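In structure tokens, the next block holds one chain alone, the form predicted alone.
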Amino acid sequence: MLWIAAAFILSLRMPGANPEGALSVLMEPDGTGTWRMLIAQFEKENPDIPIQMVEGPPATNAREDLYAASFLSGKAGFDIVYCDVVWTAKFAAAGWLRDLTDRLSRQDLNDFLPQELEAGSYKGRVYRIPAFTDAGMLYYRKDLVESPPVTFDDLERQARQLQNGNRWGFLWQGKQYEGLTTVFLEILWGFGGEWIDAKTKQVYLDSREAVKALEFLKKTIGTISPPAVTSYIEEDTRTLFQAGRAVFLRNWPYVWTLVRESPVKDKVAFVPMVHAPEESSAATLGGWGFAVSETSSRVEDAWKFVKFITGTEQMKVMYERMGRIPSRRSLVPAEFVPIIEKARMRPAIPEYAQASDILQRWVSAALTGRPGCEEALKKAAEETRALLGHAK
């Protein structure tokens, strides 16, 4: 993957692919069109900083791979980089991230909400600005159910209960890419289990909680939930839960934009996600924010671009486009905040994304035919404490 992301890179410095003199920053794609207005205004404001934005891959993990490149090559690549909150760990170990801690004023480090800033951080010092936040959360048909579901329980019982021949009971993201981490993440702490300690790197994939929790994910597979939800990413998903094919959807906030013009719309709700008796709700974290490469060689015009992509009227704007929920506490909408509370960041460590592909391609294993989730969850906390270099 990474030789195709080097010619990518590689394509980006042939004559006519860069403005002369522009600021470099790898984006999603730009399907409303939001960040394109926004670095207008921008530009606008300041005639003498041109910002190019390059439209990479949808996939987070391709991006990662572009980014990694261009740091790897040796070259100056993007001078400013769209940092996802399990990527911050990594690129500042590899040194590839300004430290922007003491750019940052007091009412802003008052402003932003803690967990954001934390996962902006390495050893103590910020690299990386929140833009918006992200949380998992439950959606449901508040015209089919009574009472939201509370515990795993509960939602089974109405999924079984709701669900006919034309939807299913439950919807949620089950295709081997990050999407799947942060759903069993939801599920695992929903028992009361753990990953993975970032202090200690204590690996805890084997214990009963985890097996419990990989369990509960396999047992909806072609009963409340579709044979295919396996192949499932966020869109796939939300679609068909859109279109009044499910009770029940996990996703992020940013659905609760679009269901609003659909179908299904005035018929949606939605709660945190559900848990284990005597055990609490938990989401996991996401959110993506703003860095300064440590490759460029203007460093006060990027900073001038994150301070700006930052602001408080930019993260309105992609709240009401987007349906992005600001990472400023004074601007969380008041129905998210009791999600936004208890979001949990994924293990802040420089080897995250190893870890990670670890328990994707372990679970994903176990979701879809052999071994079974006892086994494979051992071999997935065997292969990490290798990794980690932290036996048992």
Ligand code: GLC
Given for the second form:
Amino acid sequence: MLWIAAAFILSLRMPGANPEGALSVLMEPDGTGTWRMLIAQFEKENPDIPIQMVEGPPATNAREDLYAASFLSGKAGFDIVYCDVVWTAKFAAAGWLRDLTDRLSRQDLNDFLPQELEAGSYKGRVYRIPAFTDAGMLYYRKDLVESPPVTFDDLERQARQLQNGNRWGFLWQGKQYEGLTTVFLEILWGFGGEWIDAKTKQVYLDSREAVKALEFLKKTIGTISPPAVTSYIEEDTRTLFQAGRAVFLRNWPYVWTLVRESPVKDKVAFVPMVHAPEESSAATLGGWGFAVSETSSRVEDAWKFVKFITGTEQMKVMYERMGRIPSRRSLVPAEFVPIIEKARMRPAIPEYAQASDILQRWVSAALTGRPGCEEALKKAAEETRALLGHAK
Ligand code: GLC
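Switching conditions: you have the form predicted alone, so give me the form predicted in complex with the named molecule.
Then the entire complex follows, led off by the chain already shown.
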């Protein structure tokens, strides 16, 4: 990973790679061209502030590593940070982000979704301005499913009944990366379990509920989910589902817009994630925003861009073209409100990336290899306690 990071940062210094005077930002792959379009609009309105968008790898944790390596290098790297909800605490605690609290208008403070504002804050100060929100949900083929599943058992049963030689029952994101943490949490919470209490730093991974959650996921592999599910990220599962190759899909809201331009366009609906009978459904809160890097020498210009890209009109475009749910209350489409409302934040602690890495490693080990679910979670709990300095 380190050599990739180094090569990446070096590439920014190559002649022609960073147009003179341009502000740089590391983004996701711009599959729909929407980011380029919005940036072009900004540059038209602000010809003296060109933006250099670098398209990084699709996995959030891979881009987080690139940002971290850039900040740690001590050189002026990116001016603007395209920032996941789970990066704020670490980046703010490390002093990598500008405090933007006093720049927010009262109107913005009232309009942004409270959970997204909170996810952009650290110790009461705002560092990341929300652009769009995310929450995990369950898509299904309404032409095949009579009544959408509510419990884990319903999902398993219906998936078995409706899968055939051409389509699998259930697709989810099983690669060892941040997406696996988000999926595992929805199952864990759906069984009534917990991961880490952000306030007390108590760790609950060696619980019965956690074992049930991991066993549920493991049992799907090769039965209702393809064996390769342990190597899939969001886009792998979306493309398969859109091609009619599965009955159920766990993914984020963006799929809703894209699926309606696909061969299964009139055959898809969604519900909140399934759960254990006595529990309720849970979604992992996701979402992205923009922050100004502490190392930028062009704070005012960078802020101009952040303000623009998180504006109402830009959010409408992000929704229409990319299916990203606007982070402003006034713009959230009604059908997503029940799912967004249930979304729960991953622990907002500076050690988040390491804690999630431990979870990903052990969950992935149990899914793909030998350690039993109970043993893997016991190890994950021990390592997490050591990380957080909390002996139970
Ligand atoms: C989505 C979410 C983000 C999450 C990621 C995991 O991009 O918005 O919060 O960390 O998926 O893959």
